[in-house]
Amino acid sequence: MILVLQEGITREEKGRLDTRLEGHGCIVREISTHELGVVGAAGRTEKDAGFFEDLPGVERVIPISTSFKLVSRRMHPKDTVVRVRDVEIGRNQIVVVAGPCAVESREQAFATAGEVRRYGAVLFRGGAFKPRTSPYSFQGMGVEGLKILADVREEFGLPVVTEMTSTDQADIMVEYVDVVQIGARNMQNFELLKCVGRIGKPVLLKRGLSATIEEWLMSAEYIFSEGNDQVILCERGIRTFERYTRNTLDLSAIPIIKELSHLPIIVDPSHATGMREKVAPMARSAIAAGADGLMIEVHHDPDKALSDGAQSLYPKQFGQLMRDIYVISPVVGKQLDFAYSKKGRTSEEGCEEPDREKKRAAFLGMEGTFSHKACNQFFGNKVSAVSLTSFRSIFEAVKTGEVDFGVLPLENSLTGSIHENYDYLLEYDLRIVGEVTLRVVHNLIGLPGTKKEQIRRVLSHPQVFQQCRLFLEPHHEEWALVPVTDTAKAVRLIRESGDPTDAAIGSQEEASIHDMEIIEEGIETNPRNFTRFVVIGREPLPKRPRSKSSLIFSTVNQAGALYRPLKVFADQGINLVKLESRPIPGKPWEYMFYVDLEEDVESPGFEPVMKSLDENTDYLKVLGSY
């Protein structure tokens, strides 16, 4: 059940009533976070609504229905996000989680700990425990296998994910694994999920066979109710009348789970095919589909495997899918970042004493702006976002050292380049040490009941305007278009005004974020609408992979002069992704050239082509390499 605080409780009355509840048997869960106002309460407890409506600073009582309290999205609104090391399961990174199905040896588990971690998984899974349906069939090493396991995780920075079998197993579990996995054999094996709920690991819980959605989520609340709340589900497939697969991936499930409950969902596709062939299109789809993350079989020989071979990828088949999954995230808000457990490490390095701030990273405008969220795809929630008003003051307040990072967009795949940031890259002596490309979908937002016909002022970014130009162009004459600093402002102002007139271009979670309607969606005039953002930041952050830089150069004013730095990148087989020119501030018909290249200029292998370069320019700087 939820319930409604009456208005002006303290924080020492509600602490009063946490306490009786939890007396009669309820456990506590806070629904609002900035405020005092809603609780939920779910439990063991014989007492009706109207008993908890009756107690001291409770105003109403609104019960929950589904047979799953602790779970739902009606007890906790927010998508629950389980953090396992530097791993955030549930945020907008895609988590892939990839191994063999079992673990046959040292060698085994390091070569392919290898081939995974290359390819850009951060977690590593390895059965040492296997349940198998043939009592002859290879049973798993053990407590060796966990031992392995807890040296994978040493040697490759690695959480390690493995199947729990038997209560008994709890202690070794709590001493060498980062996640434990309930297999969908014991989905409803309820003594083993009590047990789970009260070791206090990260639970990875499947689906069983033949199990419903419901069963499924309520097996979850069994662990919930233990205290566990750090649960992700995952879809396995289920066994259906089907024979050409080994069961059936119901991805339906995904939008299901979404909105039924807060619980991130990963898909283990090689389970619910059982074929080698058809493990990628069906990752492919439930990315597509919303999955959180993906656990994927890989062996680095599986012919030779001892489980599961015919439905383990090779590591260049998981290579190519890992490719395949960083095209399609952004479409659905997404990111596959390949180094984004180092990323984590790097951004909290010195931050590690607890009473210590984060790190502070800069973007443009408020909450809820594609700034914010590609601040949110990058960072997650280690680092504080920090808003403010304009591109200058980003670069400002990082180079003075008033924040570390700052979040800018660099180029929209339908407008271009902001010149303007690229200006400010050449101004300011800082670095490009990362980046993150968002899908940009707008939306037509005003006041809950305004009908497009109301509409007479829109308001956002000027560059929305450009992106949505074949949308707004049949009203050029009955809407006035309002330029503002960013488009959660835009949503805002037409919020505070309470004009049914007034209308905003925005995203999805500025509507959400401010109570608004959105009238019409996706009105960008091509849905293949990206932005590139950059992260920038004084030095380079350590210890990361980097396969792209950022140059500016500028040649004498001669024939042939512009050939020669580009004839030194085609010598050398280096592949550009960008070449644009921009005048040079204050120099009328010069120009500096911007070049992003697919290669790490500062790697000590790259000196002599960097000389090259410096020799055939008249200026040479370099912005960045990630």
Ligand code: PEP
Second form
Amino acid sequence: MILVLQEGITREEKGRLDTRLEGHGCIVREISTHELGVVGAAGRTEKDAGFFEDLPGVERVIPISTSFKLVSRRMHPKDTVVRVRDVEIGRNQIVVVAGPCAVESREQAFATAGEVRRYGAVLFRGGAFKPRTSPYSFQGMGVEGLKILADVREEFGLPVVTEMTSTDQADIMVEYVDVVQIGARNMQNFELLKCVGRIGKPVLLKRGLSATIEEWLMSAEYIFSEGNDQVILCERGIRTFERYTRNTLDLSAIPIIKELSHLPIIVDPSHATGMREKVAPMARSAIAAGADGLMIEVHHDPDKALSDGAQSLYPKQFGQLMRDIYVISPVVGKQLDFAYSKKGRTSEEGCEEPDREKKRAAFLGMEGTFSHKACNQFFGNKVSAVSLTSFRSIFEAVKTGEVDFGVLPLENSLTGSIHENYDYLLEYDLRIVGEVTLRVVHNLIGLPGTKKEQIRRVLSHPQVFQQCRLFLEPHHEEWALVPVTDTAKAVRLIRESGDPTDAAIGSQEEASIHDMEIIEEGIETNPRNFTRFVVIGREPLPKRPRSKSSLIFSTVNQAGALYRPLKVFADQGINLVKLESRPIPGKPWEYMFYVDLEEDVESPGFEPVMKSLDENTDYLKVLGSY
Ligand code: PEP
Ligand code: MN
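Now show the form predicted in complex with phosphoenolpyruvate, given that the preceding structure was the form predicted alone.
Now the complete complex, all chains and molecules, led by this one.
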């Protein structure tokens, strides 16, 4: 049940109430909503709502009508983020767990781990204790398999996931693995659930072969009730009358879980379909349906696999799937960062060492802006995000060392380049160290109850007005467009004005942060509206894989001058993904060329190309490889 506490309750009174609730067998959780003083209580209590309502400090009791309580979203409105070493599951970064069905040998595990890591998996899977339908099938390598998994983690930097099939395995699981999987067949093995509730490791809880969503959540509730709230749900298909596929993948479980629970959910299309060719389409749909990640069976040589070879992807197929997921993710507001997977990326960046202060990254505007989202998607919570009010102040802050990184929009797919930032890239001696692309959905936002006809003023960032030009045009006579520094500020200003003739354009998150209402959704001129953000810093991020570079150059004003540097690229087979010219300040009709290309021009083999480029240009600056 949810207890709304009396206004002005003191910390001591609240402490006494918590103790009493716990004395009555309740597990107490703070509920973070806009309201202060709301707690959730669940447990094996015999008392009824009336009893709790009479306790000192309680204003009102709202029963939670579902059978699951601790895992219910009502108990914890924000998404739970499960942390496995430096990987976070449940934030906006798609997490891909990949590896063979079973660990078969050190050579097989290492070969497969190398492949899946190369293509961007961030966790390695592999069964050591295999629950097989037939007692005559390969049963797994047992403890030897766990030791190999631990070695994979050391060698490849990928945390490891494996299935626990008996409570006797608890100690060795704690010793060797990072995430304990409860398999479909054991989803209702309550002794096992209670056991993993106590071992202090994140748990990946698969849905039972014929379990309802409610039963599945009740199993998660078992784990929670023993004190472990690090649970990842995994939909892996259920038994239906359909026999063409091994199971029937219940994609609708994803949005349902998202509504009912705060837990992250990933999807296993391998066991769901049982067929290699069907894995990628189902994986793509799972991401489109809002899953936080995927669990995929990959084998370096599936034809020789000792279990589930027919559904295991060849490494190249897995690589292709990852490319697809990379493209789909921004459409649903998420990211798949290939580089995210690389061994120890975060500690190499120095963002994570516990005794060191967190690094700082600046973004434009306030919490909820797209820049803030880009910052979160690139860094997760590994940096402190610092809000600044102008692009120049971000460049200044990075230059002076006040912050370590800046996150800046550089290009929008509808309106083109953000030239101000291109000019600062030329002016400041800083580097591009990364990039992140966001899908941008704009909404017309007003005070609750506002009708479109009432509106007289619309506040937003000038770029946003451009991106919503078709929507705004018919109203150009009645609506005054008021430019402000960022979209979050626009929403805050209309809330503060309390004037129903004011509206703002911003994101769904901004509307909900400020308790405002969306009057019209998706008002950007074209739904394929993406903004590419770059991350700037003083130094490149060490050991991060780089596949792209940005350069600025100018040429002399002569016939064929631009042809010469372009010929250098052509001769080397270098693909340019962007070429744009900008006027040189103070030199009318002279231009700088901004180039993005698909190579790491700072890698050792590139010196001759860069030398030749230098000889064929008047000015050359490498903005960075990332
Ligand atoms: C597995 O992940 O290897 C497995 C056996 O899955 P499930 O429990 O979903 O059948
Ligand atoms: Mn399997």
